[in-house]
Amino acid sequence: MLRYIGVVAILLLSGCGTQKHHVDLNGEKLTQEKCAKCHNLDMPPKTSDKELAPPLYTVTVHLKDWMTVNNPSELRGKFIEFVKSYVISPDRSKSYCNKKSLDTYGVMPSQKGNVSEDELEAIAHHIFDTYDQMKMLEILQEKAKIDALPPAQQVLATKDCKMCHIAAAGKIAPSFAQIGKKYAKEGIAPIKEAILHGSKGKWPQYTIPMRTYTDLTPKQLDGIAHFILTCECEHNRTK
C-alpha cells in the first residue's frame, strides 16, 4: 500500500513539473498586445507624423499584393510563414516593402524574446483576414452612407444611445422625450454636458451611470443635443 501511494506521489509531482504554461493564443488580443506601439491597428488605417511604422493594414495589404504563389489556396500559408521568420529574424533583403518606405521606417526590430512562434502564427492568422481590401470597401461604402445622414442620424447609427434610450426607455434611462421635457427651459448645454461628462444622479430612479461620448464632433454633439432637447424621436413622443 505504501509503495502504491508513493508511485502515486511521484507521478503527480512529475507531472506539475512538466505541465506547460498556458499561452492564450487569440491572435486578436495577441495583434493588440504585440503589434499595437508601432502599428496603427484601425481600419480605415490612421496615420501621423510620428508613427513608428507603417499601418498594420498597409502592410498586410501590400504583403498580400506582392507576393507571389502558384494557387492563391497558397497565399495564407506563404503570408503565416513570412510574418513568423521575418518578425524574429528582420532583414532589408528579405522585406517585401519598396525602398522609400524602408528609408522612411527602417528595418523593424527583431521581436525575439517578446513574441513566441505560436502567439506570431495566432497574429498572423487575424492579420490576414481582418486586413483585407473587400472589407475595407465595405467598411468605406458604409460609413459614406453614415457621413451623408444629418449629425444626430449619425449618432443614432453609430452609438448605442437608443439601447437605453428608446428600447429601454422608462425601464434603465428616461426617454428622449423625458430628457427633453425636463431640460425645456435650460436648452442644450446641460444635455451636451451629460454627453460629453456622462451623467450620474440626475435621474434619482435610474441607478446606471451614463458614460461618456468625448469621441463625438461638435456638429454631432449639437445635432444629437437638439434631437433630444426637440423630441425629434418619432419612439418618444409624448402623446
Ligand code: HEC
Contents of the next structure:
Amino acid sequence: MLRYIGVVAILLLSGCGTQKHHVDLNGEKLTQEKCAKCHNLDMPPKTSDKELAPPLYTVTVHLKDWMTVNNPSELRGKFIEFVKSYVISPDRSKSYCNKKSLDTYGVMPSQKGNVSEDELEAIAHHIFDTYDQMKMLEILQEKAKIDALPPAQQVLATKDCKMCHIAAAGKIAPSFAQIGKKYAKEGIAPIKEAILHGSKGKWPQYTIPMRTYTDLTPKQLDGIAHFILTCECEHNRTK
Ligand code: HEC
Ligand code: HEC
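One more: the block was the form predicted alone; return the form predicted together with the ligand.
Every component of the complex follows; first up is the chain already shown.
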C-alpha cells in the first residue's frame, strides 16, 4: 500500500496526465518522420537535382533572416506560429521563399492530417534550435579540425572504438596492442576484414561481438588498421 501511495505521489508531483500539452514529444524524431520525405535534414545540408523541397537548414535560416521582429526575443514565437500555419495551410502569398524557387518546387502540399498541432509545435521548436548559422559554423570548424588529423586519428575521433578497445580493453574487448601482436605476421588485411565485416568468437573470453564499420574511407581503414598493427597505441600495452 505504501509503495502504491508513493507511485501516486510521484505521478501527481510530475503532473502526469494533467497537462496534456506538455507530453514530451520528440521534435527530432517527428521531424524525421513527418518532414524528411521531402526536406533534407542534414547539417551541412545535402542538395540534389531530384529533391522535392529545399533542405530544412536552408528553409529555417532563410526564415530567420527574413522575418521582421521588433525585438530578437520575439523571433522564436513568430517562427513557431509561421511554421504551424504554413505546414497546414501553405500559400504562395504567405511564403518567404523567393518566387523562382516556389516555381521550381511548387507550393508545399498541405500536411493537414499528417501531423497534429502539438507535433508541429515540437517540430518547429526543434528546427528553430537545430538549424542555425552559428551552429553550422561550429560544425564546419569541427569537421575541418578532424579532416586535418591523420586517418587513424580521424577514426578514433569519430567512431566509438576507444570505448571498448582502449577504455575497457581487457574487460570487454581485446586491446589494440593484443590485436596488433596477433596479426604481426599477417599484416593489416585481417584487421581490415574485421572492421569491415565485424568479428565474433575469435576472442572467446569476450562475449560481445564487434559490429561492422562500413562507412570509413579506404584511407581511414588502412590508417586505423596500420595503427592497430604497429601498436602506435603504446598506452594499451600496460592494460
Ligand atoms: C510532400 C513534400 C513535403 C513535406 C512532407 C513537407 N514539406 Fe515543407 N516544403 C515542401 C516544398 C516543396 C517547399 C517549397 C515551396 C514552399 O515554400 O511552399 C516547402 C517549404 C517549406 C517551408 C518554407 C515556407 C516558405 O516560406 O515558403 C517550411 C517552413 C516547411 N516547408 C516546413 C515543413 C515541415 C516542418 C514539414 C514537416 C512537418 C514539411 N515542411 C513537410 C514540401 C514538403
Ligand atoms: C562495443 C565494443 C566494441 C567497439 C565499439 C569496437 N570493437 Fe572491435 N572488437 C570488440 C570485441 C568484443 C572484439 C572481439 C570479437 C571476437 O571475439 O571476435 C573486437 C574485435 C576487433 C578486431 C578483430 C580482432 C581479431 O582478432 O580479428 C578489430 C581489428 C577491431 N575490433 C577493431 C575495432 C575498431 C577499429 C573499432 C572502431 C572503428 C572497433 N573495433 C570498435 C568490441 C568492440
